[in-house]
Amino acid sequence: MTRDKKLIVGNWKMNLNTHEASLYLHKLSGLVKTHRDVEVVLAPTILALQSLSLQIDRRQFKLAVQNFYWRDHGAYTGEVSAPQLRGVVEYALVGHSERRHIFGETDKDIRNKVQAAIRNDIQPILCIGETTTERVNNETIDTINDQLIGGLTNVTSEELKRITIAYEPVWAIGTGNNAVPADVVKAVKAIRSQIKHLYGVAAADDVRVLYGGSVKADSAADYLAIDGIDGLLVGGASLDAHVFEEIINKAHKGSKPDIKSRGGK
């Protein structure tokens, strides 16, 4: 894994049958252009993932799951596990905000995942962020300690280097209330504090980190210039392959950071 490229993952969500999310992988393979620069993951339901997999070129896209068990095997009727998801996917989102607040994931299941995907070579994306009651009493960075702790307890520095931090404030997530960057310089700076607190300055520096929370095609690229912010985790605006391919091609063309998250004001 490296900070060099930037990082634009589309959750699908529970969108797309397997014929739609076939169609569409189709239309985005013959807008998107590979770029050396960006490293494009799609994320969509568990479903479609096999026949993806089969249709897609893994140099132009990775894949990911969205959700799995954390036990490698044995009777968890319903239940997909990470050994089975080796060669198919390359990325797991893990602790998204859906996960958390609509199916009750605790600190507990979200680090076992975490550890579950590693031990199977498959990158974590740990998703991390603060509600709108957390915001309002002043808990985002509370909350972003709480969460990382949680996630990452067990993981090693060698670990670590696998594994992806996305912040996305639930507050902002499909409301239409997009975050400023000021809020999300100060969940970076408090993201990358922690690490090095818990793993030292260069684990600090080295740690990918995502924005997600309704980015769409005109907000992407004033995320993507804050400094120590390394890709998107983009929801809805991925579901429409132009505007999707747009965002990716902002992560291409990039600019030079001028929003600074640490050592700056």
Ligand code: PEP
The other form holds:
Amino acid sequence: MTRDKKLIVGNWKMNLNTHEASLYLHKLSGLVKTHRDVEVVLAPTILALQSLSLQIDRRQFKLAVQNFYWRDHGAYTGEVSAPQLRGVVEYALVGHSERRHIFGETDKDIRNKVQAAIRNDIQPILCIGETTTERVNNETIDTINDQLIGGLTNVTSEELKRITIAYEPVWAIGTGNNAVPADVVKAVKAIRSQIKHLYGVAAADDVRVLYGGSVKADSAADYLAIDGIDGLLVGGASLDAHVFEEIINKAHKGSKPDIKSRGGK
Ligand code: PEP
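So that was the form predicted alone. Now I'd like the form predicted together with the named molecule, please.
Every chain and every other molecule in the complex is listed next, the one we just looked at coming first.
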């Protein structure tokens, strides 16, 4: 894990069927230039992962799973496990607010998923963030701390190097009501300070932290400029190839692309 690259993650949520996902990837690969200082990760529907993993140029894009079950195998009808995803995805979203709040995932589920991902060589992107009520009650920092402690229980310093933290205030996700940079500055400080408390100064400096919540092409640069922010988790705006490409370009420091990508294999 390195902090010299910006990480831009596109979460397609429950949109695009397998065919549409393939067409969209084709369009995106024609548009997006590969930059050495930017890593781009796509999180399509689980159904499309296998086919996209064959279509994708891994120098241009990596894949993430949006969700999985933490047990490795067994009688869990309808579930997909981390060993089944091993080799298909590089990353896994864990603890996304839609999983926590719509599907009732607890910190225990989330820490089990973090462990399962690491055990299976998949890098977890641990999503944390406060609800509107917690924000109004001035509980943002407490929520961040609780969710970090809850999600990282039993994670060693060595394992932490494989984990990315995404700060995603629940009130900002899919609402168009994005956080102002000052809120993100406070949150990222709180995250690094809690990591310092749990793992020490070096870990606090090294851990990758993303912002997510209604990011658009015109707001991306403001978040990327925040000291301590290493990238973006983008939902709705990642479904428009031109907008997503613009966001990726904002993450690239120079104006000229390093390599012109020609698309899928
Ligand atoms: C997300 O899905 O994590 C997200 C941030 O969504 P949106 O950008 O649509 O708010």
